[in-house]
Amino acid sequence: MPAHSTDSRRFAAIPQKQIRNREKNLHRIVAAAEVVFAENGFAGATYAKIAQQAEIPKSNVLYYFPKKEVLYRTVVEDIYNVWRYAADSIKRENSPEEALGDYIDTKLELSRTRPYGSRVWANEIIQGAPIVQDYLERDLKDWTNKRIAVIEVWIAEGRINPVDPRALLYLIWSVTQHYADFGHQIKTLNGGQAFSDAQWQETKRAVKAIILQGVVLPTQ
């Protein structure tokens, strides 16, 4: 094999090498602002922080995120696209039963794996969405009034019951998000102890029982 031939190959490694290197300081840095804009909210979050809970120098952070709106924003958005996905099984030709169901355990789920990226999302909100209005407007309606369309489907064929798709989807929300806003106080709730796994498996069983019993027409 001639000599070029190998140190082709070893050239066109090389962007493939940065692109990795690239991605997984993006995910490394985005993971860390979460947290620490989740305890110390947009204005207490310092690039300091961020870096220190990265374990990356300061002028990484800087280098992808030289504004520090724009990594906030990333961190709103990717939860709300993690958040957006869970909802994939809300659609006209699924059973509202199974659809609502799964929809709930991945919620309940993402509160529980990722609890800070819940906290960033309720103290913006809380707030009055200073710096991600533009995005509630645009993205989260257009999403809302598409699920919203599929609930009255569901309700004009007889699937469910005739509720309020709003209120279901604000119940659902409301619910499942608890569990990761209002950790601190579902933990001292438990005796100080983070739920166990057979906590969460029986939390989800319960939300569902509940939610479900009071939505979905029993099957004739």
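Positions refer to the first chain, counted from 1. Superpose the two forms; the largest set of C-alphas matching within 1.5 Å is the rigid core. As the structure is a computational prediction, the values presented were derived from the model and not from experiment. Compared with the form predicted in complex with another copy of the chain:
Annotation: Cα of Y85 displaced by at least 2 Å between the two forms, core superposition. Here A54 counts as shifted, since its C-alpha moves by at least 2 Å between the two forms after the core is aligned. Taking 2 Å as the criterion, H184 does not count as shifted between the two forms: its C-alpha moves by less than this amount when the rigid core is aligned.
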Contents of the next structure:
Number of protein chains: 2
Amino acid sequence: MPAHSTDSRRFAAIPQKQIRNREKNLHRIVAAAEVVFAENGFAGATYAKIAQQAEIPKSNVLYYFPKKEVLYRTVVEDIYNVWRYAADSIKRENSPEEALGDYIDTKLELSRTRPYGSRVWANEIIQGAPIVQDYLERDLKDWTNKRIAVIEVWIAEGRINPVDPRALLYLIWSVTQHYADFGHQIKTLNGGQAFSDAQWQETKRAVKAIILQGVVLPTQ
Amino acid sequence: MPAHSTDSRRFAAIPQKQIRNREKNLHRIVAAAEVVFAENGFAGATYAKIAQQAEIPKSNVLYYFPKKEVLYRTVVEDIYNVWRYAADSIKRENSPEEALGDYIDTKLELSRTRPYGSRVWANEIIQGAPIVQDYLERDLKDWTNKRIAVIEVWIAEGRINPVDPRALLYLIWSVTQHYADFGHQIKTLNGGQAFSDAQWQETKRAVKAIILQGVVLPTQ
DNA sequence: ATGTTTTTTGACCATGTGATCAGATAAGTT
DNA sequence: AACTTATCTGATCACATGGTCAAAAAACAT
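For comparison with the form predicted alone, produce the structure of the form predicted in complex with another copy of the chain.
Full complex below, order starting with the chain above.
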């Protein structure tokens, strides 16, 4: 009967305890795993450590993720998607200064807010991308080629210097991720203190200043 | 008797089988360990894998390095020292263009010749420098402060733009090491082909072009 | 209330691995 | 040749860890 099914849908629409709990637990586990994988690498990360970080019993982690590799893949895909969708400013209709500046800002901000994810990604690539090789070959290659095309247009239109677009992209990737991946080294060289808000601001400014001056033609 | 002791010294001067063999084995093991630690991280690297890579029995590796941590430390210290002594061009008496250009060249060349070492170092820092924390706090801090002082002199003398010296150093570190640490990603984006000689040349040129133009005042 | 499904959890197991050990072999010494 | 020392190696051990299992507890459905 319509009446009945409507009623049951009405109830189902209200967030249910089990579903809410499941999602809460999944999120807790993935977040904990991101930290543990970042700090220990894939092999060094154990269910025991992840469970401790998530503050739930080890068996419960295993209930949601019976295979360590699946949990790892979840973490890696998560950070990959964050990066992927957060940086679409490089379009030919934007001005090179703004586009590149925004991209640097965004990536540095992600290094600040998601350092563990960045480190997991770095680990994955260092070890030869055993899990995400297909992402590199499809998505990333495609994404990269499109941005290179935009940069080449900018060059052709005389809006920036004739730089090697690939080298420019790698330069931006490396420096922005460096502040996450080598954050411990930077912190040590900063007297053991994590970067303050002001230091992050100054970093963004300084990185943009060097790269943009290195790339963008002086405004006549 | 002098004669006797002289004789024995004369023999000792000739490289002896045991000593030669010992050094050869030590070198084989450390070189193999560098690869295995780079590809698997500390926890993922096993005596079995290292032995296989070195093509000697596992027990023999254990004979030379009874503690995995000591072998790891040896590998990390090795690459650290290579980096440390290979880049002393940043001196105030040198011209900024040449000094920074040489530094970038040297570090890129090391990324090319010692990519595994670079990856081991990256792993170590990502995991919070559990082994080399003291190196960072003493040596590296000191080294860095001296280079920053040089850059500040250059700025004061009006030879380069007033950039943030720390940001400049981190930029150079990150981009040069990126070509080793993320070499797999770069290779994939390069159609699965490792960089050719010409591509390395072009990379050096392009990186220097962007950074130097970003930093060094145009020659009047 | 009763039955069913999902979730939670401790006990347990099989496997891989860092490390030990003792015996064999080779090198060096007298 | 006889002896000492360094090197080499397979067998073995203790232990951590990824994963299984069964039973309890909670949530849900009727």
